[in-house]
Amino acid sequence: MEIFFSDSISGPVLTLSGDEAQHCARVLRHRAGDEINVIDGLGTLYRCTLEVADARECTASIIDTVPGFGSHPYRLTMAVCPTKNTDRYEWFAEKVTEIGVDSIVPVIGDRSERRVLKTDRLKRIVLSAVKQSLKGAIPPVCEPLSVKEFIESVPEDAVKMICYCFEDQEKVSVAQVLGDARSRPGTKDIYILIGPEGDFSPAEAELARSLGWRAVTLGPSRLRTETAAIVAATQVYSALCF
């Protein structure tokens, strides 16, 4: 299954411009009349026919809507410290995006060696992994905040964990922290943050813990920050989604 982003959306009429239209026409070589799948990056999927297909914009006529296309029942953002090697971050965002994720947010720890992280190839990758897992909601990619700001600004009642590897502190499962939210009454947001090669520092962790985010554990191996990440993610999409 084919499918394409369009941000331009006015009545029954869509447009294809840039790499989406050059894509359409020119690699996929579709021409007017055939019918083609575009996401609005908002959660919904449009079954279209072709009226003009040209590299440099397509336009085309809506008619069939699907709402909530390739949604999953909760809303999941990821706050990882971004990883020495960007390569590897990039393939934690896409993965994660993959699996099920509502945002992604770079993140700056007190002992992180990468302190700068460009966001517009990542959104590039995060969309391209969308259209890849059949999904019509494009998660944002936030710009680069600290670990404290990020803590303090998280809603008092949502659920919070915190990955980390300090031995001090009892932790518990990814499935156990939901299985207590589930508990109780309304639908909670859940954020799950994860630190960078060195860890967080013992501030941070002790914020987060005031604020009331509970340490889980991912498991008995030592897990580098994006497959932690990722493993998270997998976590919470079993919970909720089986």
Second form
Protein chains: 2
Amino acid sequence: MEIFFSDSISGPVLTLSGDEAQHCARVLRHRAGDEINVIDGLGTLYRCTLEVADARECTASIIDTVPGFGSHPYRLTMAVCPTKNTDRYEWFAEKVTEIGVDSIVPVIGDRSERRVLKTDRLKRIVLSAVKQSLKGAIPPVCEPLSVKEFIESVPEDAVKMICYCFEDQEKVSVAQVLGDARSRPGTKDIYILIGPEGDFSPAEAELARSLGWRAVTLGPSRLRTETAAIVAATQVYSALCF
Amino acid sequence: MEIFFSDSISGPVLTLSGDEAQHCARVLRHRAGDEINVIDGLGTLYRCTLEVADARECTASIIDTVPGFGSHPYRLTMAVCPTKNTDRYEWFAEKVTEIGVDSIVPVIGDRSERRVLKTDRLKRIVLSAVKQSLKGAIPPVCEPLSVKEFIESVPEDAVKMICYCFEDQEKVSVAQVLGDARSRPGTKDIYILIGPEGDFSPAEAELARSLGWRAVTLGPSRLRTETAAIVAATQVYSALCF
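Would you mind giving the form predicted in complex with a further copy of the same chain, to go alongside the form predicted alone above?
Shown next: the complete complex, the earlier chain at its head.
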């Protein structure tokens, strides 16, 4: 099943432009009358009939609507410090998109070696993973902000987990935190924060703790930043999808 | 902590050769008298004093021994069909090594598009991941064999899971299979088999079922082969490490 993305849907008609129109009309040689599947990036799939197949702009009429297409039963924000090697960060973004994530936030820690990250390429990788894994919602990739700004921006009643290495801290598992959250009222939005190769600074860890973030362990293995991120996302997915 | 690998350990002395000696004496410029950490690839770490630092061959005397270094409390074989793009398979091998795996078996299915896989580069990637994630055991990378040969080669009393897409099959979760295994006697060796992009053939699935393999679901998301493999490995790790 091949999927296109449209940000221009109005009533019973939608248009594909840019790369999407190119891909539809030129690469895949779709013609007027063909049935195509289009997502709005917000969670809905539209089954459509192609009316105008032009590599500059395609127009299609909507036959049917599938809300919550490929959705998962939780809302997860992954805030992860950029890795030294950008490939590894791109790989993380692709994989958590396949598994199920709702927002990707590059955060820059006091000890981050990489302090700049271009998000354009990341957004293309995420879009491609969304289409490939048959989802209707495209997780936004935010512009980088500091770890401290991020920690302070998260709503008080969210489920907030921070993964760091300080050995003197008592830590609980992701499953334990999710279990505890189930028994209390309020939002179930989940935030996971994963630090840089050199870990968070004590000031960042202290700020998080003071604002109700729980220190979690992902298990005994020593994982790279991007592996920790995918293991954490998998633990949320596994705890809440079965 | 930097780790070297030696396959030549005899009594209180060990030697590093090839790339390991190069890396120790030339790249990192270690000198006689330096303390170094060496794994045997079978699970043990040796703390040593370097006696001879030569880029062709280094010799070290063993001070201390750490058995089960970086080990995990299960034995897991991941048999995964090669992906069309070899990078993705290398990434899978690296990540499951970090998380915890005991053997990697490339298997060729009836519907595999890629039917040949060179294991030399994979072995180097796995060794590098072992060192980076501070483990003593190097999971062997087997030479490719067919899915059917692999299915038939696994001991009867092992915990055997096959991940495939046939929608008419009833499936259980990895956690459920591991829970069931806990309550019965016999080996706890775990085998997970993951098919190619085009899924297993009905004959392969039927053979597996007839030999006691259980069909597992990794959850609702549609995952690429390599993502399915890491999610499955993470589910085993998460179920058995906490």
